[in-house]
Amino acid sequence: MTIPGYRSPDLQLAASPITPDRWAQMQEAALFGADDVAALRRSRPILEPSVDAILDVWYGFVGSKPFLLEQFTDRSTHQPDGDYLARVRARFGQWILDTAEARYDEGWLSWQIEIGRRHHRIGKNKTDGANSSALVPFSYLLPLAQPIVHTLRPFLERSGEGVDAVDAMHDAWRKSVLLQVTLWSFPYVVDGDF
């Protein structure tokens, strides 16, 4: 399935400034290892049938916070841009599956930097031609990892897996999201400080 604006060959992404060696060091710093990769991959068949329901929870959270919904609000009409929200939702759903797939190659690293650009003023709104806020403030980027990971647990619990397996999958998601948000932060960090 092709999702407009999502990791397709026609996007011509720049090579990631984060080398595979640096990515490996970041994983090590987060205590993210082979067991976490396996746990993420175990989560995919559990989460895949629930992607829309997960997105409903996440969009419900964002929609209930005017300061977050502002990132999807048209600056001219001061109303949420439904088309923009729908396009981002489709990409967000694929991001869930990609996260659970846990395939870390150079293309994936480049895509993470592109996601960061799309949150930052250098790339926000450009993919969709939206007229929304010019920037997702950095002060929201990291904190949003918490509701994203926290609200996944009930979906993982529906698997019928034991508590230890659910804990392992949930912990792997926590580490993965932390690492990804760190990569997304690249455009926000002063050159040379990342």
Contents of the next structure:
There are 2 protein chains.
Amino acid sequence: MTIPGYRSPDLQLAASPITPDRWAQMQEAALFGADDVAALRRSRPILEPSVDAILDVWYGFVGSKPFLLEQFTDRSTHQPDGDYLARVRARFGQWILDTAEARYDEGWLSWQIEIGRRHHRIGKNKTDGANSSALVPFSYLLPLAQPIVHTLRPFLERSGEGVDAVDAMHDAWRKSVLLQVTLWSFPYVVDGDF
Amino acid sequence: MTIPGYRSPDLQLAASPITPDRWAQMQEAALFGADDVAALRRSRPILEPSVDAILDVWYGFVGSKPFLLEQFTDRSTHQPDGDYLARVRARFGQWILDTAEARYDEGWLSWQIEIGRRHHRIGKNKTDGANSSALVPFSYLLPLAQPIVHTLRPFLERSGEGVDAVDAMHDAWRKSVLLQVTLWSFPYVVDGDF
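Could you give the coordinates for the form predicted together with a further copy of the same chain, as opposed to the form predicted on its own above?
What follows is the whole complex; the chain from before opens it.
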């Protein structure tokens, strides 16, 4: 299945401005290590059958908050743009699998920066031909890491694994999302301050 | 005891550019609510006797990572600046108590932005007359939320409270730190994109 606008890997993407060394330091700062990579990969077969159910929870949350739904609302019709929502949703589902896959090569880093651009005014709407808000404000971008990670817990618990194993997967997800949101922030940050 | 450079509340501080409405939306986005405020306040008497021990853990972590210790290293002597470290440490201890206090008036918002300025090149070193790195790079600032919150857990457990009560306090801390780090990011973000 082809996912519209999904570009990983894609050698035509701009190279990541974040060096592999910096990315390694970021992981150290977040206490993210090999155990987390292993825990993320264990979560993949657990989450894969639930991707649609997870997206239903996330989209339900976005739909319940006017200031979030605004990010998908057409500026002419003032109605949610169903096509834009559907295209982003398909990529979001793939993002769950990619996060669980935890393969951090340079193509992946470039793709994270591109995801950031699509939240920022540099790239928002463009990939999907949408006419929605000019950018997702930075002040929403980071806090949303919390509901994304929080709502995964019951899906991880469905595995039937013990609390320690679920905790390990959940912690790894928490760190990975924090790190990815940091990478997505790149276009928002003043040149030279990242 | 007077804490050098601590300015909360301080009516001379610049007013926060973040409106109370935006701050309320940020809390909604992070699923932060009245239960979290209550849980933070319950954590205050638990953490207060351990403030120095918590700071020992955090400073031990910073000292163990050259790219973090660099933020406190004098650019002329290439040695860690003990005075700078001590002054920041005293404020960091007060920050633990303030976070547990969870009183979010406009003075508190202004103080969060000032904390951000002191990490950013606009304000770093100035309050303490230090000659250290020009800024804490954004790419370290966010990921550090993880070790700060993670290392609190054993101190919360010392309360002898049950797992659910400890989880509630820990989650509230996690959300509060995520929200505060977002506020601290303000000086790093391009004008109009926050």
